[in-house]
Structures are given as structure tokens and as C-alpha cells.
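The chain that follows stands alone, in the form predicted on its own, written as C-alpha cells.
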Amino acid sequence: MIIKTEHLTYKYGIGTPFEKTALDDVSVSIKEGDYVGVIGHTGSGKSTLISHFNAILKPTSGKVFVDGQDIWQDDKTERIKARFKVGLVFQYPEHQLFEDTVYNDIAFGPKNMGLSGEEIEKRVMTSLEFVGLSKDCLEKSPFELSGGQKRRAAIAGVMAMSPKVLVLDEPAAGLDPRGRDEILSRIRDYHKETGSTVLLVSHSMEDIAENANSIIVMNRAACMMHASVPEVFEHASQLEKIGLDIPQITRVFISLHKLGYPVSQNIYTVDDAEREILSCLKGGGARD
């Protein structure tokens, strides 16, 4: 497992009137190379959980393992390693841009890793290509870029460190539909080409269904479910009770099935829907 937590608990404001349990006995295991969606209502513990994966937060109790190592052992070396192995892209990452040029912003992480100038340049160019920015942007101030370009530049800065795990907290937040699709498509290509583990935190069930292989469902500071996409979305009523939903296309096919049409209810993406409809039109009936 590339990331593992054992009985992870985290409390804010311990000993004050504002004390709150943000994570309560969370044990999850994430396979290397997986694409994991992380969902949950606001305040469920999603962001607090992912902030433990590269040692931004220290557990109140429990353990966090990255690549097999307990990152809160006495030796702080493991925490330093974890921050290079787990690249975390916060929501609205463009607010983190600060260098005078896009090149320097993307190169900041690799420079801190002590890499050679040649390796740094190689990583900057590779990550630039992954996020779909042109070389013309490199010498510009990041503050001259459009909103979508800033988002890509910030993500490129994390990708340039070649982390084993790329964690993205609502990377498409605030973007128009075209910009959202472009960002998610680039992340999907990055996952396929590098084999890195990707964690995508999102409120959009459609985005999760379209991209993830498995899903962690957070509810009231605990891990409610951690299973494959079909297994999670099969529990539609439970998800609705905690303020979540299933993809709209899934809801359509559940309704069609109830009306007597021979279609599968386990449809989560538009591509799945297209294949299912074509199968039915050809007389194949519903798939299992």
C-alpha cells in the first residue's frame, strides 16, 4: 500500500471550548497506482484526511504510513520524504503562485529537492506538457495568466516534483465546464502515463465516476465506505441520507429500469450509457 492510516484521529482546539474531532478512528489503505475519489459533505473530514498524507497535520492519535514508513516516527526524515512522495494541490492552488515567472514557480519544488539544473528543466517542461500550457508562458509572470492557466501552472508545480502520489483538493472548483473538463482530462492522462497514485477530492459525483477506480466516502469525521465505484454508488439511499448523491446518468437509468426498460442500473458515465443503449437497441438486453 502506498498510503495507509491506522486508527487515525485528529482533534482541533484540544482543551478549548472549540475542541472538535475532525477525524475519528479512520483506517484506510490506498493501493499504489490507484485513482481514488474522495467524497463527503462539507465538514466530513475530507481535507483534514488528505492533509495527513504529507505530514501537514500531525495525528492526535493513530498512525500514517507513506510507502510503508510511519511518517511520524522520531526521525523527521520520514516527514521530509513524505512531502516529496505525496504532492498536495490545495483548492484554488493559483493562490499559492508567488514567483516572478511561471518557470520559477514550477521549478520551485524540484529546486528544493536539490536536483541538477538539467533535471529541473526537464521536469518543468514535462509537467508543462502534462497540464497543457505552452512554452510561451514560461517567462511570463504567473499573475498575467488567465484563471485556468494559473490553475494549470500551480498543478504543474506539484507534478514537477514527480510525486508517487498526487492529491488534488477540488482542482476544478470555480472553473467553467470547458475548463473543468480540460483540467480533469489532463490529470487523467497524467495518471495513465506516469502510473502515479491519484486522489481526487470532489463534490461532483460525475467527475468521480468518470475518473476514479475506487471511492473513499467520508461522513462525520469517519470513513463510511471505501470500495470500487460501482460498489459505492450501489448504496444510493445511504449516500442521499448523508447529503450526497449519485451521478445524474445513474439516476436516469434507475428510473428507466423501474419503468420496465431492459437496461442495467449500474451506469455511471455517459460512455457507459451510450454502450448500454446501443446494446439494448441491438437486442442484447441489459448487461449484468
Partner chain sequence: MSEIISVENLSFSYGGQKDTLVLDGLDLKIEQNSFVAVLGHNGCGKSTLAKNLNAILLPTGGKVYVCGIDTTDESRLFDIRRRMGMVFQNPDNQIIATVVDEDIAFALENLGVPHDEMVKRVDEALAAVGMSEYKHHAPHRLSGGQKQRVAIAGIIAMKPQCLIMDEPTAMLDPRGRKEVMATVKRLKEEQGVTVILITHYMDEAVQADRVVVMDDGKIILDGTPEYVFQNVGLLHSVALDVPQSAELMYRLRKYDIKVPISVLNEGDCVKVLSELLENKIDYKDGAFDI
Contents of the next structure:
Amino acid sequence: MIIKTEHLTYKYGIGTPFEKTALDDVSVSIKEGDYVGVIGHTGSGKSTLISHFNAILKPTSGKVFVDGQDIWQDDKTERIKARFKVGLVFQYPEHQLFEDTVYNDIAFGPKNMGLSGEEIEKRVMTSLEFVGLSKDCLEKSPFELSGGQKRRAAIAGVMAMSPKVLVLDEPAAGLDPRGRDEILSRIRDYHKETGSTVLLVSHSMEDIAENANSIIVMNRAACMMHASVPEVFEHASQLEKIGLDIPQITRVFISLHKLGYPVSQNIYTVDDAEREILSCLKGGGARD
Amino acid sequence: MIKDITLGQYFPGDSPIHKMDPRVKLLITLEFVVLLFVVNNFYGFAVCATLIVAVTALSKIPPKTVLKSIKPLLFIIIFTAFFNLFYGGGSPVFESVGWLRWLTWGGIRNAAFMSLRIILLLVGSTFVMYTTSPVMLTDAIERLLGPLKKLKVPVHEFAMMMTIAMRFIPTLVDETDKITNAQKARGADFETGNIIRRAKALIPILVPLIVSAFRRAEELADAMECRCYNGGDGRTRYKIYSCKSRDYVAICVMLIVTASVITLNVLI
Amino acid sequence: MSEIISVENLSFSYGGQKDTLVLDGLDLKIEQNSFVAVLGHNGCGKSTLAKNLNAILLPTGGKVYVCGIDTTDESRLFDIRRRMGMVFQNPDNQIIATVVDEDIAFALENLGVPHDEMVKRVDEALAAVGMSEYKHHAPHRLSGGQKQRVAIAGIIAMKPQCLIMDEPTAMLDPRGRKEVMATVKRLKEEQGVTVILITHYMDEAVQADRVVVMDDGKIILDGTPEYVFQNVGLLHSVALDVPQSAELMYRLRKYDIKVPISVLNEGDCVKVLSELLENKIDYKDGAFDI
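Starting from the form predicted on its own, produce the coordinates for the form predicted together with the partner chain.
Entire complex below, previous chain first.
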């Protein structure tokens, strides 16, 4: 288990009229090398949860383990280590760019880790490649880049720290369909090539279904489900009840299944649907 | 989270003092401040202090909070009191102690007088802050200064700037929070090192914050244009203040206080 | 007059005539009380077009007429902006006041609407977007969808004839998106406003009466959602998606399965697929191999 929480509870605004429990007794564990989707509507606690993984937030009660270590048990060293082990990409990460060149901005994290100049350069180059930016960008000011490029440069800045776990909060928010696909496929490749653990926080069931192996469903400050993609989608109606959107194609196949057609209910992508229909037709297709 | 900082010292409430017309509140406060400088005896201060006690009770603001407003200026009060000790004249307090001969009854009276004046001034003028939201305060100032527009003083522009600043403070505080966390996640260290190191560590927060503020400003300008904003000319107002009976009562009370202070000044 | 907007041979560049054209000879007519979705990838000129419709930007070449007024007619600037209400992507950056009702009154104050009328219109606008109970709230404490509805109310209070929305749902979660879409559709039905919706979400475009697809400063497709989403190949080539059901039909047709070209919603898709599975739709056996 690369990340584990035990009875993690977090309240903010304690003692003020705005006191709120953002996480309520959450115990989850994440396997090393897994690609986990985290889903839940706004205010369900998903952003609060991931902010605990690298010690940005301190639990009100409960424990957080990163790589087997209780990060709040000892002095600061464990938390500093956790910060480098778990790379967190927040929403709209392009809003954190600040250096004069893209190179320096990507190098900011590795520099803070105290790496040698040579190692930093190597990491900048690798992460640049992961996000698919060209080398001409390196000497440009990050503010000259287009919206999608800025986003990718910011993600590269976290990848350059070579974290064991890469956590991304809505990395595709606000992008057009091309930008969306590009970012998500880059992250998929990064996961495959580095073998590191990836957590994708998203509102889009479609994106999660296409990318993740397992899903954590957050609802009302608690972890409602943590299971493989098909297992989670079996509870489609429950997911809709808590305000989540199920892919259109999944709803279509659930209806077909209910009407008695011999199709699977576990269809999340158009690829799945195409395969399922073709195999049905091949097998004779009809109900009777 | 630093999101919930209160702006200024506004203490939300529903008391008659809160509900007063902010223009009347401002004018009464102004009058009160002037009055404190007219007072020339302790009886006059007693009358002013009674007014403050009454207002505290009416506004339901905890007396402790009211007294807290003195704290930031405590040093100045002590400083003023100390120097006034030397300018009293009159007979010395300790006739027989040689090195304390400078301390006179007149000096002590002066010191007490000046400290009381400053304390009453601070407490009296912060009431307006405690019971009026910053937005209403800006609005009231704009209206009271309205006549200055004729002299080409940009009263409306100034008030608009204040309103927008107040609207965006929570947004930018929130944003600072987010950027700080994002940079922390990249290993930025804001907590160790000497002052210069720490100041330098703020660059990764300040640059994105300023960039974002400019972007917001640009978008806001477009949005305001889309809503036909064209400066202060020809605007009507959504909020209309009208003096109600409670405002007239307040004005009467203030007149009585003023009259009694002046009477006391003349009599004593 | 049934046409509310008439764009004639519009070209626009940010740096004057020598600069690259963001809009390039664009023609567009929009009918009153229609619901038009505008699609296109980032940088195709959608937002620039929107800003040309209410004289935030003025044409470099060609003409834009809204409600019969030439947008370059400076004397009628406020007439144009009042009629063409515009809502932007980030709700935080278009709310001006610190209390909801005062924000909604902002445009009315600017227009010099008398006080009594203003109070009435603020209440009506709040009711129209379903935010009456939040009248005295501070905007920064609202959810994204609620903020965006306040922004819409601030525009609706001007009684515009047309609502131009530039990616109003891009920063919202699914719940907020639904709230905003429901509000917009209701405004169209109940108040008769014309809606122009710029979006990246195909499920929103499907709800429109008409879809306009832009690429490189030009309009490349224009018609009903059914018509536009038939052109799956073309849409893919300009980096756009189609609804999943349309995508599936497109792929099945590649195997010579004679499903209809354009199936946009869940119900129709279920119907078509069940007919297919019942062997009611023609397909060549063995034409596909998986």
C-alpha cells in the first residue's frame, strides 16, 4: 500500500460559525502502481482527501500513511518526504506558474528537492517529453504559452519531482475536447511508462472509466465505495442518486439489459459499446 | 483556512444601532469627536462616557470587544499621559520627596484628562465600524461627499474602487491559499531561513497572484462594460436610505448630550 | 423583424488589418427566440465572435447588426449592450457587489432605471433564475452554479432580447451545469429570449435548436443538432467530439450496418440498438470481424 488513511477526519473552521466536517472517518488504501479515479460532487471531500496525502492538511483525527510511514507521527522530516513522494497537481495548475522561463518553472520542484544541476536538467527533459511540449518552449516565458500548453507545463513541474504517486485534481477542467484527450492520454502514458501510482480526481465518469482501474467514490465527507471500475458501475443508480453523471452509453446499455437483450451492463466507453454490439450481432443477436 | 477573516471590524447584528442610517451614524460620530475636544471638565466626559455605555448596551456588542479597540493605540495613550504629567503646574504631590517634586496634582489631572479624551475618541469612533458593514460605510461616505462631485472630486470612482476591492478580498485570499498550497506541493519552503530568504520564498506566491489579479481585472472590466457601466453620471441607486424615527431619536439624544456638555463647560 | 442578429462578412483581427484574422469573412443570421449552440476548439474565434455581437469588440471588416442597429454606431452603445446580455465563463470575475441583490441591480443603476422599477426588476430576475432565497447572501459563499445563476440574473434584469453565454458551464461541476442549463432553457421558453451558447460540452449543444461549428474564424457547419452531428468525421477533424450515441452509430455504419446517421439522445439510441438486435436493421453478415 503506497497510501493508506485510517479513520481520517478533518474539520475546518473549528470554533467558528462555519465549522464543517470535510472528511468523516475515511479509511482508504491505495495500491502501488494502481490508477485510481476519485469521484464525487463538489463538497464531497475529494479535494480535502487528496490534500492529506502530501501533508498540506493536518488531520483533525486519524492517521495518514505514505509508503508505510505515519506522516504525522514524527518530526517534520516524514512530511517533507511525503511531499516529494506524493506529487499533487491542483485544479487549474497553470495559475501557479511564476518563473521567467518554462525550464526554470519545471525545475522549481527538483531544485527544492536539492538535486544536482545535471539531474535537474535530466528530469526537466523527461517530464517535458511526458507532457508533449517541444524543446523550443523551454526558453519561453510560461506566460507566452497557450492555455493548454500552460496547463501541461505546470503538470510537468510536478512530474519532474518523480513522485511515487501523482495526484491530479481535475487536470482537464475547462479545456476543449482536444485539450482534454491530449492531457488524459499523456497521463495514461506516464502511468504506463513509469509504473508509478496515479490518482485522477474528476467529475467526469467518462474520463475515469476510460483511464482508471479502480474508483474511490466520495459522498458527504465519506468514502462511499472503493472498488474496481465494473464493480462501481454496477451501482449506477446509486451513483446517479448522489448527483454523479453516468456516461450516456452506460445508461443506454443498462436500459437494453433491462429490456432483456443479452448485452453487458458494464459498458463505459464507445469502444466497449462497439465491441459488445458487434459480438452480439455475430452471435445471432436476437432476444429469442 | 484564512478565508473567513472579517473585514475591518464589522460585528454583524440586528440592533437598533446596526439598523440606523449609516449617514446619520457617520455624522453623529463626527459630531461626537468634535464634542470630545470641546469638553473642558470631567463632568463632560462623564456624560460622553454614559452615552457610550448606553450605545454599547443597545448595540449588543460585548463590552470586551469594545474595549479591545483601545489596545492597538495603548502605547500612544500611555505616551501622551506620561508627557502631560510634566505640564500641569500646581502643587507637588509629594512635597517632602525631592526627586519627585516635578509630579504635580495639575499634571496628574492633565494626564488623566488627555487619556480619557483619547480613550473615548477611540471607543466612540469604532462603533461606526462595529455596527456598519464596509459596503454600507463606503456607500454612506460616497453620499455624504456627493456635493464634492461638483468640484470634480472623483467620489464615485473612489467608492466603486472600494466596493470592488471589498468584493475581491475574499476571492484573492482564497486564491493565495490555493497558490501557497500548490507551491508547497512543489517543495517550496516558507517557514525556514532568515528574513531575506523568506521574502524571496514569497515570489512563487506573489507572481501568480498578481498575474491572476490582472486577469480578473480584465475580465471584470469586460463584464462591467457588458452591463453598461459608464462611470457615475446618470446612475440611479438601488439602495435608498431614509431617516426613520430611530435616526431622529439618535439625533435628539446627540443634541441633548451636546447641550449638556456645553452647559457643563459654562457652569464649571 | 424575425432576425435578431445579422453578421455580414465579418472579419476581425486584434492588431488591425495587417494582423492575422481571428474571424474571416463570417456570415451569420440568428432568428429571434432561437437557441443556438456555438462549437469549436479553443482559439477558433468563438469568443471573439461573441464580443463582436455586443460591441465589446468592433469589426475590422464587414458589419454586425443587432436588433437592426449597426454595432459601430457609438450613440447607441447602451441600446446594444442592454439588448445583447453577455455572461462569461468565470462567475467570480463578473460579480461586482458584495451582496447578491445589489449585484443584480448594478446594470439597472448604470442604465438609470428609477428606484421602484429597479426593486421590482431585481426581484423578478432573482425569481427567474430561482435564487430568490439568496437575495441577501454574499456571492463568495455560493456554489459555482449558484454564482453563475446570479450572474445570469444580473443580465436578465436588463431585460435583454438575447443572452450570449461564453462557456458559462466550463468551470462548474455536473450539478452546477445542469442548474445553469435548466435556467437558460426556462428563460428561453418563458421570457422569449434568444440564447447563444458557446460550449465544449456536446450534451449541451444537443439541447439547442441549432448548432454552429466554427474553425479558424469561419463557420464550417450550421444546422440542427441532428444534421451537424451526422458529420462525425468532419467534427473529429476539427478536434470536436460528438455525443457517445452518435459516435457509436458512426462506428457501426463503418461496418455497413444500416443504423440511422444521427442518434443524439439516450432514448433514441436504445430504440435503434434494440431494433438492430432484433434483426430489424439490415447488416451484412460477416462484413465485420472482431
